[in-house]
Amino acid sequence: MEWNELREACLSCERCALSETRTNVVFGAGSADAEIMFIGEGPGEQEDKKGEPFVGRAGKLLDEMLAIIDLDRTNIYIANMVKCRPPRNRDPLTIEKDACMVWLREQTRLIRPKIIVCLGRIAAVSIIREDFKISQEHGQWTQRDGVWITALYHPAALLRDPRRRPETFDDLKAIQRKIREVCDHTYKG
């Protein structure tokens, strides 16, 4: 499948119960091409009414955290694991991620990043390994099929617990870091 072939059957899913209930499809946002890739669990409330991923509170927490470390929605990707907004914000259930997964999956596969950058646990589950602890082992990284995969802390949770934003930022500069180290065109500021 092609970029705008994905999106298109992606917009028209009805993979999961999820399509029942959502008011848009949030495919993802920012640039096809880009080396970097952040993925989170799904859509929110503001996200479900826009269409588009993190544009809620955790949303400007997240454009914050990138302009730590030099980035933006221009030079990024941001995806998550499932394109619905689950009810009430829960966590998505694994028939809902799993029927997603082949967007996430050829999501990734155009766009070929350097590093993805799990949001919170549930993405880390998913992607990095099913007993992946976010507590003990944010910041660390791990390699597959020549992809660097870290993950941070999840925007909303900061939001929560701000108490982790120390240690977030410690963990943006390690990304930053590693920008520097295996991007070509990212901003290397």
Ligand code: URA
The other form holds:
Amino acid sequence: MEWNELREACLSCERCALSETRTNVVFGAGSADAEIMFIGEGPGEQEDKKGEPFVGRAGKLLDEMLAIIDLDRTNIYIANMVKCRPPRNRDPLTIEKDACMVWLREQTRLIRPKIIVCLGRIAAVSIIREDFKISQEHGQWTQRDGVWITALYHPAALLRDPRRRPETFDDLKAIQRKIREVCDHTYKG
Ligand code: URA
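Write the structure block of the form predicted in complex with uracil (URA) for the protein whose form predicted on its own appears above.
All chains and molecules follow, beginning with the one already shown.
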């Protein structure tokens, strides 16, 4: 499947019950040629309304985090583990994450990122390791099939607990170093 075909198919997905309560599918945003992919948990209320990832308060903080390392929404790709909002923002269920994984897998196959950044525990346990501990292992790197993977605290967690921000700043700087090491595009700064 090519990108547009994938997007169209995803926008009419009914693979799980979240399709019954969603307003919009949040496929993702950014460049399909990106070398860096950020993966969050799932849409919240604002994202469901707009059909765009990270447009609420957490999204504003994510934009600030990206700006620290000279990234923005045009030179990365942002996706979520689940493309439809779980009711009342509950954690996505395993059955929902499993049903939705086909889309993320195809997005990753087509984008072929050099770096994947998991935003928060939910993405990290699905993508890095089932027993991943975000408080102990954020900022650590693993390599799989030639792709470098790391995790940051979720921006919503940083809004709830600003004491975690200095560690996240260090993790962002490490991402910037990794970009310089493995990416071909130039990012200003
Ligand atoms: N939180 C997420 O994990 N993803 C979004 O798109 C918005 C908030």
